[in-house]
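Shown here is one chain on its own, the form predicted alone, set out as structure tokens.
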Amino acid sequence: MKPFAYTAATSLDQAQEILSEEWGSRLYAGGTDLLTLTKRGTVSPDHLVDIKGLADFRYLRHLTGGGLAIGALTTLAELEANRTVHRRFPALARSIAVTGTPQLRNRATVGGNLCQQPRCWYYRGDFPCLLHGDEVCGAAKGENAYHALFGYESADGNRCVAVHPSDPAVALSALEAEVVVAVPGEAPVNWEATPIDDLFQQPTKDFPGTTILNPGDVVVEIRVPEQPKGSRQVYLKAMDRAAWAFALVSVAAVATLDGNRLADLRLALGGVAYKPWRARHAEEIARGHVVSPELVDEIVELAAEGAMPLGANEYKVPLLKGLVRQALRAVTDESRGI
């Protein structure tokens, strides 16, 4: 590990000034991902800017009209322990409970979790990788059992096929959360919220970043809107071992029933794309229809619509379908024979 400078920022402005003006500077909060990358030599920061002492961004607040604002420096453990999160956003609570270990959740921040790097061995090893500035994504035609089903045009290596590793991001997508990003030089009143799905981008040779954030941009808050009264939520995760593993496939479902009809359905898929992947077509077809085995079959098939398995991850398609079916059973009335 090469030597680097270290600054414990006393304000967000100070942190942003360093991050935007010094090439090679990196934001440091929980550090559960960054320190591992640094020790392995995957990244070699010249300057670490520590913001974990900025208490103004560690909070949970009720929003006017409902919903919850989460400071980006709030730890996953703090969210997991919060009764409001469990009562009003159980899908989020569950997604956190199956993230890492208790020790990691005590350290990891929600903002850092959303901005973590892919768990792809091509990126984290000495192999061809677009994130390293190489010409191709080595995983596209290489070892890709854990990689994407959606979101890339072809497996020619021009686009990254790694998947986003965050569990909470998938639940937050189904809950239609927004993120607030602080831009250097802008006052807080000008900070705008953007849908969480728009935070992420697929790395390419020309744009090798995993988020839309520019140098100095900092995620400062996550806003989770109030969910419709009576909505049902679930988060399910398939792993290759019983605990402390990243998702092979995950599903977050939020459903609102009007009698025996689906007034609304949101399905977010994890472990299958560079970001939480919304099954938009399946959502549209489901709305307003009577819950039935036939409707569930259609939703399951539509959730996997457009899947493009790579050489070694075709198993994810039936796994995804099974998990979507299980999620639908959880958020609808099983007495209807589903």
Given for the second form:
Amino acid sequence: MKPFAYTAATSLDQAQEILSEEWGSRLYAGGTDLLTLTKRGTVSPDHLVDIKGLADFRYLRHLTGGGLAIGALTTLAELEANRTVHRRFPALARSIAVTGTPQLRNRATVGGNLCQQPRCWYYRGDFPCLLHGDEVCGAAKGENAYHALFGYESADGNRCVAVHPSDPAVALSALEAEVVVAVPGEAPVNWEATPIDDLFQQPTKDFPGTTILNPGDVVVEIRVPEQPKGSRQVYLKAMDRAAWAFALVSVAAVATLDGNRLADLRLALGGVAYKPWRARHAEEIARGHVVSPELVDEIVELAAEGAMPLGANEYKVPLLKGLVRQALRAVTDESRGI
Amino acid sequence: MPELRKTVVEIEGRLHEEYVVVDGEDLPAWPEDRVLSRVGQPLPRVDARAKVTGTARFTHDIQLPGMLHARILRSPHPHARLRRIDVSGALAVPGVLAVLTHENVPELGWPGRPLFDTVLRYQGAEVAAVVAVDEAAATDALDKISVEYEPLPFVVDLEAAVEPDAPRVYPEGNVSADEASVYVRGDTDQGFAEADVVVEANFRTAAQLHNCFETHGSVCSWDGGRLTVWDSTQHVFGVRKTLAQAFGLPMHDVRVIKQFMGGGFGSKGGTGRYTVIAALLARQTGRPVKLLLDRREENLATGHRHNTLQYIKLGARSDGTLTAIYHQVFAGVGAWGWVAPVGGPARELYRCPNVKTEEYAVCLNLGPDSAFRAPGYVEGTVALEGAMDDLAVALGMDPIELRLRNYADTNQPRNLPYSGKGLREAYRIGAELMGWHLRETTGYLPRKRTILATLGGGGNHSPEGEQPPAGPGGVEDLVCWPGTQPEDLPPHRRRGLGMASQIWGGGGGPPAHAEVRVNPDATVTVATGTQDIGTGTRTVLAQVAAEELSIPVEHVRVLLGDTEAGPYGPISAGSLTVASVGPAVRAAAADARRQLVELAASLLDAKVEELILKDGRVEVAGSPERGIALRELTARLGNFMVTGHGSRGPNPEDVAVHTFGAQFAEVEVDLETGAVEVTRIVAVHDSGRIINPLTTSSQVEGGVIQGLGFALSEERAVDPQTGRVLSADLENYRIPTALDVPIIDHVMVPGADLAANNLGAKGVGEPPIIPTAAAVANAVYDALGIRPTDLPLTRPRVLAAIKRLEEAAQAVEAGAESGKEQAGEGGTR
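The structure above corresponds to the form predicted alone; please provide the structure of the form predicted together with its partner chain.
First the chain shown before, then all remaining chains and molecules of the complex.
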């Protein structure tokens, strides 16, 4: 492991200054991802800028007009234990409960969880990978059982086929959350809120980054809007084992029912794309319709619309459909379990 | 008096006949009705406190003054020729003292392959070793070694490697028909001709990686011409022998120590190349050297359970009597290695006059394999017991009834009766505990299933240029309608029950020796050269000595894990420690007891025959007032230490000693998501007399959990394009977590195996892993109506099976609509 400098930042400005000026500096908070990447040599930072101590960014605050603002340095364990999160955003609470292990959740921050690197084993090992600066994505034609169904356009090796590993991101997407990004040199009043889905970008050969963040940009807050009264939420995650695994496929569903009618439905899929993948067509078809077996079948089919299996991940299509079906069952029929 | 005897010893499923020295006549086993007060007690481990407080020192904990650290540079390529190596950059790193490569490695009497080869046949093969003042410097220096490799064509896929035009690991080819292990009993052609029903199936099992908590590693230190090695090994005496040979040392100048072990599971049976490298670097630098492998190296280069491709064919009469078994196995052994006895269950488990098994080693450009807890039998049981359930379906018989119909009372390959076989009892107890009868009445699958369709399956595989004697080009799978399901289940979930049988050795044998030293205060030291690889050997041996000497277990201290602590102890493998070392300890304790009684006789002025040793006193039977406390007796002797010697007697010649068992699994399969949830395992095993039910229960649970990993999630993944291992870490190689462990109910069949040895005890380390995966796969078969053929049962495989099921159902529906009744007759093909 290469020696590196370490700075415990005393202000966000100080951190941003180093991060935007020093090539090779990295933001360091919980470290659950960065330290493992560094130890494996996947990344070799020259300078770690530790923002863990910035207490100003570790909070949960009620927003005027409802909703919740989450400081990016809040740990997953803190979020998981919060009663408001449990009561009003159960999909988010559940997505955290099935993330990693208790030890990891004690350490990991919500901001870091969103900004983590893919878990792709080509990226994390000594294999061809666009994120390493290689010419080709090794997973596109390799062992891609854990890889994307959507959003990569072409499996020609020029596009990264990794999926975003975060569970909370999927729940936050279905909850239509926004992230606030602090840009170096800008006053906090000018910090903009971006829909969470837009935080992520698909890495390509020319732009091998996983988020839209520029050096020095820091996710400082996540805003979860108030959900419609009576909204029902669920987060379902399929794993290779019962705990401590990333999602093969996951589904976050947020539904608002008006009697038997689906007033609103939001479906976000995890483990299938470089970002939480919203099944927008399925959502549209659902909206305003009475729940029926035929409607459920249609939503299930549309959720998988456009899926492009890579070879070894064909199973994700039926898995996705099965999970969507179970999520719909959970949010539309309380009398039946998942 | 020591005496030379010839005996048959079984290790890891293979028989060996050898000469052994035994020390006098063996004792008879404690009879079945003998009330034992130390043996049979569920005592916590004697070293539990040391382990939980951290005072137990593992190899990783060894720190010596002036100790250096070494790291190994390993090949990044699955197959390459080493063209050029330049270590000057590494030597320039501050703190680096030496670098070893094939160019400067000294000549050794090492019997293994070259420590550093110029043709590298797997990712992880040793290229160079660096020794430095600390681990960071050694690690940094690895990057500074400049190597020019010429990549060579490679093969990492088992099915690809058996093809004639596959890239070759060795010029001779990847499969050697000459070196195949072939077993024939009777005439299988005749047997299949006599069969009313024939079933056949292909199975694939994945390479399982040991992932011991404690990685492989050694600390080596020279003191003049003497070498001391702290090693993570299952066999201190084996390592001593090899190192003496490698360095041309007298045996008494090599000392090997293994006090505490973080797991071995078969991967630490030999002498590690890293051990020899560490010893060389220590000699060269004149300082102690620590060389520990990291998790990645562990998963690339220290062994694995070979993956298999199996074809099995069973023939039976309509009453279920087996007429023939044919089992063909291709095992991916890696760059070199051995085929474990995958055909063992087929040869031994059922009574059948006509059996043929063939086991082929297939070389691959992957790390060499090694033993892994019940090597071969785990894989072979999946195939045999899966095919038996197919046969049960085809015959419309209950799976247990079919197994009982073919119950073997003798070891057929050796033509000897079993010394004890509690399998029938295991079936009975397990069936009752699991509620097996539910399978036939409400809820579970009906006894006779409707065979819905047959589907084309995978191809058959044969070694180069040779057609296997039996087996068609493709195998068809049965698809059955599942029966009624329990009412408490939602429609998208299916529940299933399955079971599988276990046969294994575990009888142990000589040579194994022990000393029992009685101190002047009547405390006792047991000294033996075995090692405790984490199974509780210290505790169990203390119980045996305490029983024989009728003293409290706390008064016994067991010295082991050190070639200088006691006489020879065998490798801790093959479930043989209790059955080999235990009897030697009892014999040594009996020898000490005899001497104590003789000494007491002269003090008490009594005849030896009149005296008994009971509850820490020697007294005249019937006149307890004429007695002396052991402590008083030993105190009278001054500083004399009574020393008893004992050895394991030869194995019985007229019986075969084996362990048996059966496991039952209850699973739920989610038809929508392909999730397989094992809700309960019932494990019933017969290992003779149980010395310590608590350590036994740890073994059974550990075996079941490791078996569940093999069944459900553990699989080495290799990138087909680069030939490199993708799953060389604990994130991507998925061992079960605590949340994956179901309810495990376990029972040991009561009774002692009096013919086995003087304890009546047999091993329990390996048996519990053997039937778990097979039972789970059979339960999934029961739940789905389609037999899983490929393990582990990950989502892709289960969802593919569900898809085939749905397609078959649609085909039948379509057939029914067009007026053709297809469903109906269950039966044969």
